[in-house]
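Only one chain is shown below, in C-alpha cells, and it's the form predicted on its own.
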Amino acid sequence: MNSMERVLTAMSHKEPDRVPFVISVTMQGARELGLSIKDYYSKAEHVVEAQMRMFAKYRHDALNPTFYGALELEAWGSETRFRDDGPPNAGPPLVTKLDDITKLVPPKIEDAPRLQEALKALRLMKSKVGETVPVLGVVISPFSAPVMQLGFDRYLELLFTRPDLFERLMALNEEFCVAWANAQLAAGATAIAYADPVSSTTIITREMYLKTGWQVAKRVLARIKGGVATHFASGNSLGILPDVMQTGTVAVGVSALEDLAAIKAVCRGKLAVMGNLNAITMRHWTPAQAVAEVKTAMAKAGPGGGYVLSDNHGEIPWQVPDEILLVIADAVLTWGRYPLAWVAQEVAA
C-alpha cells in the first residue's frame, strides 16, 4: 500500500498492511535545509524542500505544509514573534477591551499574503505526491483562537460574562475557520485538522462544551468541504468522545495523559484515533523507551484498524532528538505490521 491507501483503510476502521504513522514535524524542515525558522517560513519552496527530504528520511504517512498556529492571526493584523528553537507565537493580543470585538472584520484569504504563501506550498506538495500522499490542513478552531486573538484571562472574561460579544465573535471566526479550511481544499488539502485544545476537559467541563465549543464545531464542520479530524492539542477528550462523534469529524488526536486503549474502546468502529505518543517526554527518551512506547501505543489502539500512530500534541517540539524520531520510525515499520500478531503473544506472555 502507498501512504494515502495506508491511511484511508485505516479510518475506514479496517486494517491496512501495518499502521500509519505521522511524526508531526514542522519546524524541524528549518535545520534540515540549515536555514533559521524565521527564514525557513519566508517561502513556499523551502517547507517544501523540507517536507518531501523528511518524508523520504522519517517514512511516515503524510505531509504537513503547515507553517505556524500564529500565521492565521497575521491574517488578522495581528504580528509574530520568531525565535530559534521552538515555534513562532503570535505576538500581543489583537483586542484589549471586550467591545473592540464589535469592530472586528474577518480577513479574506485572499488578501493575506502569508496565508497564500501557505497556499503555495500546498498546491505545490499536492503536485509532487498527487494521490499517494495525504497531505494536511490546519485550521484553529473559531472557539480556541480566542485565546490568541485576547489573551486567556480576557477569553475567559468574555466567554462568562458577555454572551452578546461571544456570539459575535464565534460568528466572525466560524466565516474566516470555513473559508480557510476551504482554500486549503481546494489547493490539494487531502483533510483538514480542527485543532480545538479549548474544548478539551482539561480546560471547559462538559456541560460548557455542550454550549459552546461543540456547537461551534457541528456548525463549523457542516460547512467544510472535505473530511476532518479534531485535534485537542494534548487536551483530555475521553470524557466528551461521544459528543465528538456527532459534531461530523472523522479522526480524534488524543491526550497522551489519558489511556489509549480506553479512548479506543469509545471510538471503535465510529471514529479514528490519532496519538498518543508524548511529544515533551519524548525530548528525553532514550531509544530503547522510544520502541517501548510506539509498541505500547500500537497495542492498545492498533488492533483492528482505526488508528494512526502520531504524537499527542500535533507538533514535534525542536528539541527532540533525530536520533528518536528515526527510532520511532524504524519501530513502527519493524513492530507496525497487520495482524499485529506479537501483541497477542505478549498479553498471553
The other form holds:
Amino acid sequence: MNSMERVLTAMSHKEPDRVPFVISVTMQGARELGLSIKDYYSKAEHVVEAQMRMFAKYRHDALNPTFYGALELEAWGSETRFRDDGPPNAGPPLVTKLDDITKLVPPKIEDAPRLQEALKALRLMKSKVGETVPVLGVVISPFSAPVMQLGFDRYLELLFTRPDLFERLMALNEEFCVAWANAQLAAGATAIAYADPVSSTTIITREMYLKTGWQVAKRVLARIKGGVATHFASGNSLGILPDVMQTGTVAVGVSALEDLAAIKAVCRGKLAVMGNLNAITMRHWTPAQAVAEVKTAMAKAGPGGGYVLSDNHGEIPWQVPDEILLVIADAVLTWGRYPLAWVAQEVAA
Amino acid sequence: MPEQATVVEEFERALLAVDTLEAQRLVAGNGADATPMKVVDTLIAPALERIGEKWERGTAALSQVYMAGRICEGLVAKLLPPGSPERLARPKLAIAVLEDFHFLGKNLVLSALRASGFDPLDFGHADVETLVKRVRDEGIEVLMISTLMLPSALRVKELRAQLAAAGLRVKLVVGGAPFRFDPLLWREVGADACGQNALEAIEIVRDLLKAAGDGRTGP
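For the form predicted in complex with its partner chain instead of the form predicted on its own, what are the coordinates?
Time for the whole complex; same chain goes first.
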C-alpha cells in the first residue's frame, strides 16, 4: 500500500497493511535546510523541499506543507513574530476594542500574498506526489481564530457578554475560513485539518459548545468541498465526541491528557482518531520510552483501523531531538503491522 | 438565614453560569454584618476554590474559571479597593507573561489573587532583561510567570540564571500549559514552585508567606 491507500483505508475504519502515522514536523524544515525559521517560511520552495526530505527521512504517511497558524492572521493585517526556537506567533491582537469588530473585513485569498505563497507550496507538493501521499491543508476554525484576533481573555468576554458581536465575528470568520479551506483543496490539498482548540472541553463546557463552536463547525464543514479532520490541539474532547461526529468531520485529533482507549471506545467505526503522543514530554524521552509510548498508543487505538498515530498537538516542538522522531518512526514500522497480533499476546501475558 | 455552605454553593453556581448580577446579590446579602475581608474569606475564596477543584477534575472549563475570577475581581475591587490597608501588601507579588502574547493564564491567576485579597503587580508581557530590572527596582519577593508556548517556558531557565547573577533571591513560581503537559518541567527550568491552576498559585503564595515566617497565612 502507498501512504494514500493506507490513510484512506484507516479512515474508512478498516485495517490497512500497517498503522499510518504522521510526524507533525513543520518548522523543523528550517533545520533541515540550514535556514532561520523566518527565512525558511519566506518561500514555498523551501517548505516543499524540506517536507520531501523529511518524508523520506521519517517514512511517515502525510505531507504538511502549510506554514504556521499566524499566517491567516497576517492576511487580516496582523504581524507575525518569528523566533529561532519555536513556531512563529501572532503578535499583539488585531482588535483591541470589541466594538471594532464591526470594522473588520475578511481578507480575500487572492489579495493576500502570504496565503498565495502557501497555496504555491501545496501546488508544488501535489505535483511531486500526485495521489500517492495525502497532502494536508489547515485552517483555524472561525470559532478559535478570535484568540489571535482579539486575545484570549477579550474573546472570552465577548463570548459571554456580547452575543451580537460574537455572531457578527463568526459570520466574518466563516466566510474567510470556507474560502481559505476551499482554496487549499483547489491547490491540491487532500483534506483539511480544522484546528478548533476553543471548542474543547478544556476551554468551554459542552453546553456552551453546542450553542457556539458546534454550530459554527456544522455550518463551515458543510461548505468545505473536501474531507475535514477536526483537531483540538491538545484540548480535551472526550465529553463532546458524539457531538463532534455530527459536524461532518471524518477524524479527530485528541489530547495526551485523555485516555486513548476511552476515546477509541466512543469513536470506533464512526470517527477516525489521530493522536496522542505527548509532544511536550517527548523532548526528554529515552529511545526505550519512545518505543513504549508508540506501542501503548497503537495497542489502545490501532485494532480495527480508524487510527492514525501522531502527536497530540499537530506540531512537534523544535526542541524534540531528531533521534527520538526516528525512533518513533522505526517503532511504528516495526510494531505497527496489522493485525497487531502482539497486542493480544501482550494483553494475555 | 441560609447556612454559609449553602450561600457558597449558590455563589459558585452563579459564577459558573457567569451570572454577575446574582453574584453581586449574594455578596451584598452576605456582607451586611461582615468585614470585607470576611466576605472574601468565607464566600468568595471558598467558591473560587471549589471552581478550581472542578477544573482539576475536568467538570469545569477554563472559560468558567476565568470568568468566575473576573467577576470576583470586580466584586473584591469594590469591597477592598486596590491599595486598601486590608489588602495583603506582602509578599510583594508580580505576575508576567514571558515573551509571548498569550495573556489568558496570567490574567486568570491575577484575577484569582486579587479576588483573594492579594495586591499583585501586573508586569504584562516582558522579556528576561525587563523582568530582572523590574524585580530589582520594585523589590519583588515572588515573581509569577505564565507561559503557553514551550520555548517561552524554557526561557524561564535564562530568567532564573539572570536573576541569580543579579543577586536577586526572588521566589519564582511558574504555570501554564507546558507545565501541565510535562510535570517535571518546572524543576528543569529552576522554578521554586509550579501552580497547575489559579487555586494552586494562591496556595503557593500562602505557603511562601508561612515559610517566610510572616505571621500571616493570607486570606
